[in-house]
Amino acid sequence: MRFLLTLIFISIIAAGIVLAQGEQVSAAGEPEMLISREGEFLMAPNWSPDGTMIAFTHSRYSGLYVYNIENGEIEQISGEESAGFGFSWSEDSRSILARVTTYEGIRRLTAIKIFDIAEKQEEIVLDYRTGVSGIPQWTESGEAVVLYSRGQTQLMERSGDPQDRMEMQTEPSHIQPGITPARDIELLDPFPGEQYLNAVTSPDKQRIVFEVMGGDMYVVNTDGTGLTNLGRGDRPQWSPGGEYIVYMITEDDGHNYTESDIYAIRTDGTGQIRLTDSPSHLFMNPSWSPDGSRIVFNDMNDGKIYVLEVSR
């Protein structure tokens, strides 16, 4: 199953602080514990685009929570299974898009939901059913959701009857006019036969970083050009200005993780730097703050979420 699905947008969204060419990011101190809950294991933190909140999940990606940076309060958004796997913020930081699961006997049912943080409401954009395997993604406008699953692409509008807001195509090159005018969907396949993981579009929507299962991380332009090998790493995320990728490198003994630290590298594959070096921790799942000043991640040893100040 390939998750390397990219939306080619007409407009380019300006984002954050742009790192000047040649500047080097570095850790400005040691990681500090930011979020913890007694008796609970927290993981996969993700900064909201406006920088005011951090969403995260529990062990096994169960449930979805939001931490308010200003007052330190934590609000549960969903208690459903798998809600924390592959979730994403809307550009306006009002909503979170997530794939959730439930069971009827041995049957696994999956739905796609949008959780409105401000209104404390949820909207089902794809009702519970079997056979849903992809990770949903926002379109540029935030008015629709795209899901690439089992060789088919679904476009789900956020209004109207659920059966009316889906258009499904097999191996599509374009969404039909009248569904979302002037928006193309391209499927990139730079390594035919390989499986792609954790694909993330750059802040300016012009590049994608992704992993090849069992291989390295890569950056590629959305038109398929400029393929660049970034070397070994997992769970890549963009810096706000799009010059750096933050990611983790892990070691294991075949059963358990034995080491994990956070690294950053320029998108041309140069300037790799190790941001954490903590043998007693297993730091994973980094997410860069929108202002570029901090990186948040979780520790798979103690189940807490940490933040690291970075400088240039």
Given for the second form:
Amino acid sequence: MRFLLTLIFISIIAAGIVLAQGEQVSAAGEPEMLISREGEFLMAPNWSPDGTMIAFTHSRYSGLYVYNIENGEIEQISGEESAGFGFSWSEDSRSILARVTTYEGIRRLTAIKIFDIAEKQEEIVLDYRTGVSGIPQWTESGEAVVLYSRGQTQLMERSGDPQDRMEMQTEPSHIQPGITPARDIELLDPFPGEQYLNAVTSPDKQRIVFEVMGGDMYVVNTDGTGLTNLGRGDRPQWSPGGEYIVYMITEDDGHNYTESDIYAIRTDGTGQIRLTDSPSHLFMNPSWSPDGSRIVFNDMNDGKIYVLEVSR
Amino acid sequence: MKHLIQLMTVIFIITGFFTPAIAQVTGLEGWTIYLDPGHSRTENMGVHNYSEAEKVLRVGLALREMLETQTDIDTVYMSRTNDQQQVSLSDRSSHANTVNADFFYSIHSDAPSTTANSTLLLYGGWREGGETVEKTPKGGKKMGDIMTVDLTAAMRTNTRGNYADRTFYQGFPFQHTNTWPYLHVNRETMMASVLSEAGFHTNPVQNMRNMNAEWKRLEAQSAFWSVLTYHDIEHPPVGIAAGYISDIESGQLINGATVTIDGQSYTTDTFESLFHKYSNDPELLRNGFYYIEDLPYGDTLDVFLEAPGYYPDTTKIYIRSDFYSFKDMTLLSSQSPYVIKTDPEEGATGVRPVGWLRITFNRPMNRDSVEHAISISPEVEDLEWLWTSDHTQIGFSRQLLDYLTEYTITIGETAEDIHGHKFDGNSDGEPGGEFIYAFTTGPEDTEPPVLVTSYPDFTTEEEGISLQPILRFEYDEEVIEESITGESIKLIAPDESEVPGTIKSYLVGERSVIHFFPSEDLEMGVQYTVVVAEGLSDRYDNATANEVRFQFITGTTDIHELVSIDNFNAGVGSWWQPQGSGSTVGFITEETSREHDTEIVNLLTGSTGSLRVRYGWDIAAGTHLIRVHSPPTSDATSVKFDDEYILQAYVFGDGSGNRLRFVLEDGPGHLEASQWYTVDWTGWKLVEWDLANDPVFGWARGANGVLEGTLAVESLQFTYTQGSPHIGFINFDDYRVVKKITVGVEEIAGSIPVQYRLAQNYPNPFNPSTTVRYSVPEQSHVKIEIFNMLGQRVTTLVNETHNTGNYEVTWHASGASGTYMYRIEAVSLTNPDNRFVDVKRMVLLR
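Can you return the structure of this protein in the form predicted together with the partner chain rather than the form predicted alone?
Entire complex below, previous chain first.
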């Protein structure tokens, strides 16, 4: 993770309801519990692009589940370890790309899979192996997966033998024409020597929000310009219109969290607003609904998922 | 690997011993580990100003270096690599999960005990169906089992064990409610994980070891071996000599001692080389630790040992290949013995014939030689010199001394220590010279103890006294227990009955404070009489000849809601040792601690334990603060309240004039403080912070001097007052929040008043109750008193602050028929010049 992987796509995705420039977002009420399951610790909710589902995971990012907004039903997509960390929805909300692991003795084997929600099928993009690092991401077309792992960029198409796909590695900035359009992949390193975390591309694919390990949160244009400090915060996500970043600010004593609440801030670093103020909760891992009206997050105290209406 | 060991064995037999090279250990290819030095910067400061965060970072860096240079490990990741980064817990787990490491190892040290020094390993796990369950992926328990053995043996200490984290913090029920790991690093990491606590950084001895660079290599070395064992790999042979060097007489660890083995030398840390970073006192810090690596193993080697001020020595050490070769060594001081301390001090005057005269030497003395060399002038009859068992202190009872006499004690140069070193009487660093020491005794004590101050004040008739008071009487000297009886303090109600209670005396310094704890609530708004009987005596049979009699009037407010924060009966586990906080500065660590006290307790509430804070201030320091922190996970901080409450604590003061305050964390996370309370009382006193009306001072974390939202306790804080005693203690008991009401006073409906008003009572005449109504146009302090026709106050009905409104209060008369006057005095809080007084008559007809 010395380098920040950016995927620049040409098209601009039409967002649902977006926030007009200069409007101030605010909480419209108190957080309400949305999803809970007896004896289970739920976390890391993530809204599907079409707004009909919320995917989430369990403690230790074990397993992957989908909550249907309309009927409230929950379906297990994967029971594998680590499936809930860094997963991402396909643009058509049909599939989820995830990294799963198992252990062989004390060695960790990792595979990359695509789970088809509707068909209840899974496709192995990269078969189980050691030495897999980084978070896989979709290409624009959804026909391939990109993984920046251990200093190398790997492009994995969804056809062919999974066992062979590690051989399709290319050096950074030398993606072969024909596999994917030129300049689709670019590396940024705005703070040489630092490590980066939780980078997320904006809905219009023009900007990236990211954290510096042990430092602040930043927004940068994908061409490397416009670096903007957003201050302290963790696990940022974009508002559907790209005007705001929603994130969490935590306090800890080195062993456990002592406080955590959800905040939002404009991408120019102004207009920070605290969306939750609940000392008895540890609200974390926010995700903004595609229509911009709600934010989901989990409570690290009670293992439940909450939703907050937002207004502007 | 087996072949490698066999090969080594063959070579060993041929050569006798050999020097190890850095061995390339195989078997870790494709495996990655995430090292997580806990905390950031200088967080979790140790007792001697070396933090947990600094230590564990260096252990992690050393372990990374060992793994990368000595094995074929794929990658070693780290959560932080310098003292500047501030890394949150979420960053740590996010990073480890992103890089997808095989194992997560979080490196910590323990707190807050100043005496314990054990190891502890915690993997992610809980209790389910009567079984202890490890989180998946598994592996943390296995690594913890290995590290418990290796780390404990490396540190040569004991262990608390290897626990599933939720069982360590929440016990071993049949089933935990939350069936997931307790610690964040176990809960949010998705790989096998374990957290180690290597000793206590709040333990003074361990904290001084932690400062040493090679001590951290020792801890890293043990973790390195544990990782290899985790992989079922035998670790390569080593040649490491380590241990402590100490003074054979005092046991004190020696700074600047040099150990030489096989041509390699190691000099223990000194003030100049290291300790000046953490203390201004050249003598305070010492660890005596040495650590020499890369020695030839399999043979016994000569050890050469030397240190300034000590006789050099030699010994031998066998260097083993499978572990550290520990050898602790001692040296004999070559310095002459000298006197390091006397009690009373040189030149002291007014010395009282109480306790012992003591002369302390720096090392054990030859008793006969000292007793032949010592003399006292003028001569003391029946003098018998007594020694401590270690032969470092000589003395006699001060009761043998005469009054108003200047004494001189001389120790001649013929005195010797137990090794025959000649006495350095004038402390010039060379043998020879006399030690001459003088002091003067005070006059005979012929005065009885004098009552200096009391609560309530015995010099006036105080009003508004609590209905649950602790009566306190401070004397100018010790009042012996034998003279204090159950009749010494009497509290007499208006009907002449005695209020039952408990009398308890404490000696604080050389002065007594006597308490009376009533065992029932007092009546409101009436006059009580206190009688302190004669006969209270000092040690010289000087007894008080007269009783002290005075009155006070109780208030009209009472507690109607009480929420306990901590009664300290079960211990003080909710509160850190002061040294555990990085904010604690300007103190003497040996004199500073928080303790559980079962002797000095609040008998008013039936308490069985209190929190004692001992303090010692470094007078030379520029800043003084002791912070006794209650962490967010404690029971005390789980009590939430708001600014509608009054914060209360019973505080046993030492009369020092040093100061204390309360700090709360509010809703936005600000740390807001009360005013500083000067501890100018001795004994128990109820200290209050009215959260709605008393001033608030911002202390830290964006504080703004305003209490916002939900509140919880954060710390108790103390600071030094120039010129005050720099050593003392303060006890806390029954820490709580309360709401009060004025009994009998009710706010009544009506239009918002625009002026003060006192209405005529009704009914009138009355028997025995009547009601008085009054109006307050702005926030004011209101006092309503009732007088008889002789002008004597009968009672105080109201004495408190009111907000704008209309009120009524009922008086239940107990006196004789007749005419009474009732008087209101109201003073605006915002404009004290706005003062309202009115008087009306009422008639009681029995």
